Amino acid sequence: MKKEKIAIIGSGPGGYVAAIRASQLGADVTVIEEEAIGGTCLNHGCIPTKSLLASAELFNSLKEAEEFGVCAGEIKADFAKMMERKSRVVDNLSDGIKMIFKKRGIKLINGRGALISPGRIRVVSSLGVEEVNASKILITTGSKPTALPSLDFKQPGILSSKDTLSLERLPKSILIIGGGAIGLEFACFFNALGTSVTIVEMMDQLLPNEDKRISRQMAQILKKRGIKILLKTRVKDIVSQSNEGVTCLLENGDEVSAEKLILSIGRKPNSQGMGLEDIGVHIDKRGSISVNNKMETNVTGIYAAGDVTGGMLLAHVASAEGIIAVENALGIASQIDYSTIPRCVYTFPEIASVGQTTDEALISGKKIKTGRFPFSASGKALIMDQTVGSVHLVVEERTDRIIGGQIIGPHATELIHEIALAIRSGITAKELSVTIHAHPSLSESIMEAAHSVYKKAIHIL
């Protein structure tokens, strides 16, 4: 029986993933990239960003040592070494899925690849000019950082989140144009070294899709660490800039500066130069190819998925939607539930929500009812020593049933997900209040929320 032949363009999470399954499947697969595999979230985004906090976190947790009896010594944090170890673990990962690859019969084309008809693509690399013919093709070719007029990547001392993560030396100030999951990480990470770090976000609150309450506890946490924190708030111009500092002019005429500036805005996707309007696939004002919860563009045997349609651009998003793209390409009936895509941010302490929010629950006029339970009464959050943060749960009046989690404080892109099994699987809050969880456990914290809906939480008045 002869092969389905599918072409992927674009090896980031939506794309290698989706590769993989439709090899499982056994179609004949090719996959094109233009950089390196793997795509910004594991070469310029989730994975590098994840390492440098990674080693934050420890360096603060050696400075905090004697705490907890333990006597370390002098603590220094070595910036080259830690950005050393986050190139090891990118270059791990990228082995390993080319190790996939490689046994999977998965064929990887080196060039950047564009739509000559629904089944052709053609390939232009260091080699020259190829042509890969596929019955369905898959487009994944994910976003890149967004600029400003006004500032520009090109300029000396600006740095897009790719260029952050190619720095030499630790800057010893930076300025960050926007509060989102991204400015925040950058802001923890630099902070916990001795960087000087200032955060100006034009919404009225870090973390502007974020429920409020959080926000504002992040803002007062930073706060307390020495970040300058500048709420609605717009950079107007450029004053100067040179390798040595950035100094912008903000709208309200106060001047800022930096020896380095990043910006974090938001991403774009990247569909441009693919051939993609030529052939009659639908893209939207911003650059986003539309789908349907098939993953299906509207011109058949052409798929699309991750941030290049502009979804919830987070990997794991990517990566589902890439397998549902394949599977409908195969034959198989599929499609993605959005409603408990966890939504994590890795800053110190991480957040992380599912669901609904309160004010998203009543804004869509469910009557609600809500429970919290703060990580300081937790025991093993005290033994942690970060007791900072709290659980909340959004529950619906009328059916008892979770309909949202939202949680800041310790491995909360951990614990996110039993809230989101909870949600997904139409659980109430009393089934999960009386489910019993381990002694001493940070889960607990989760069933003690689930016992605030009713008043019964154990360890708090």
Second form
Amino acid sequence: MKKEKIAIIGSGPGGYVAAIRASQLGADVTVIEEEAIGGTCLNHGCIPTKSLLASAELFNSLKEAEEFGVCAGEIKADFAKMMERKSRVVDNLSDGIKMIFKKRGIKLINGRGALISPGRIRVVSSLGVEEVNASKILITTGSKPTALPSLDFKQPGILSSKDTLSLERLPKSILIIGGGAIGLEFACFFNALGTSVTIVEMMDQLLPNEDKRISRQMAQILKKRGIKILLKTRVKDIVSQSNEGVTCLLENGDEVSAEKLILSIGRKPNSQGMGLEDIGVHIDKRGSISVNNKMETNVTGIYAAGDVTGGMLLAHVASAEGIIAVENALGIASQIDYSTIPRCVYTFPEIASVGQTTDEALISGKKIKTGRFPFSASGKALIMDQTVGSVHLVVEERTDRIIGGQIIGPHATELIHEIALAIRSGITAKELSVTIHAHPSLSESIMEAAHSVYKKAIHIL
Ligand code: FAD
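Now that we've seen the form predicted alone, could you pull up the form predicted in complex with flavin-adenine dinucleotide?
The complete assembly is shown below, putting the previous chain first.
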């Protein structure tokens, strides 16, 4: 039987995961990538940032080692070695994807792809120009960082997240514009290593999409560590800049200076210059490719997934969408479900949430009950000496079903998946509370939060 031909432009978590699923489903798959395999996530996003955070976390833990009866001697952070390790982790994972592609016979072309017509792609590379033909095309070209009129990444001292990940020297001071997940993760990393950090955020809270209480608590934790946070503050202009330092004028008239400035105010879809408008693919005002819940664009045979379609700019969302896209392209009817997407911030402590927050549930008109359990009452958290934070559950009053959960505290980004599964499976707070959890474990805090919905938590009054 003749294999269906699929071409995928972009090899980030949207594209490469889709390629593997399409190949598992028997398609003849070609992936076109202009930079490194793995996209933003693997090369300049999720993986390198978390690798650096793992180094910083270990450094922090070693500073506390004596508390655990461990004498570690003189502790020193070696920024260059942390960066080297980060690159090794990235290389390791990218070799893994290349090996899977090879074993599966997925063709990888290194070049820039643009559509000539539905079914035809022109690829420009250092080797010249070639044409790729495929009955189905998936666009997973991701996103790029947004700049400001007064600040752009070509100016000296102004860094994108990608530039930050290739710094050769630890800066003495950093000014971070944007208090979202990326900004806060960099803030924690540099603060742990002794860099003086200032965060400027135009909204009235850090992590503007997160639960207000959690974001307030995070702000307090960061301030206690010496990080300066300026909320409801905008940058108006640059006063001076060079490779030695940057000074910004804020809208309130104050000036802030730092050796480096990280601009992390959001990302915009990579949908330009690919001939999409010419062949009639609908792109919205923000530049995102419009898709339905099967990841189909308005042009038959052309699908899009990941950051380029807007929505939640997360790697696991891109991968899930990529899988849905190729399944539909290969005749398997599947639809994306956004109701249980975990949102994780890998700060110290971590923050993770899924489903609705209390405010979102109330705004949507639902009557709710809530549960809460602090890690200060958890045996395992005390053993780990990480007692800051808590688990929150949002429960629909009428059905007793769990509809949301937020965690701030140790391993929040791992723990959140139990709540995600509970929401997806329609589990009630009662059912969660009677599910016996191992002791001592951090997961017990989720069970206790479910008990607390009925004022029956064991370890709190
Ligand atoms: P991308 O990963 O951006 O991949 C798109 C690929 O397409 C790129 O390789 C690009 O070179 C290629 N491309 C673009 N145009 C063309 C063309 N015309 N021809 C050929 N190739 C092309 N998300 C999380 O879930 N967890 C995290 O912890 C996390 N941390 C992050 C940290 C940082 C600093 C950043 C910047 C992002 C982070 N993200 C995180 C977001 C995550 O990286 C993205 O959501 C994810 O990479 C999107 O995947 P994608 O496949 O849509 O696009």
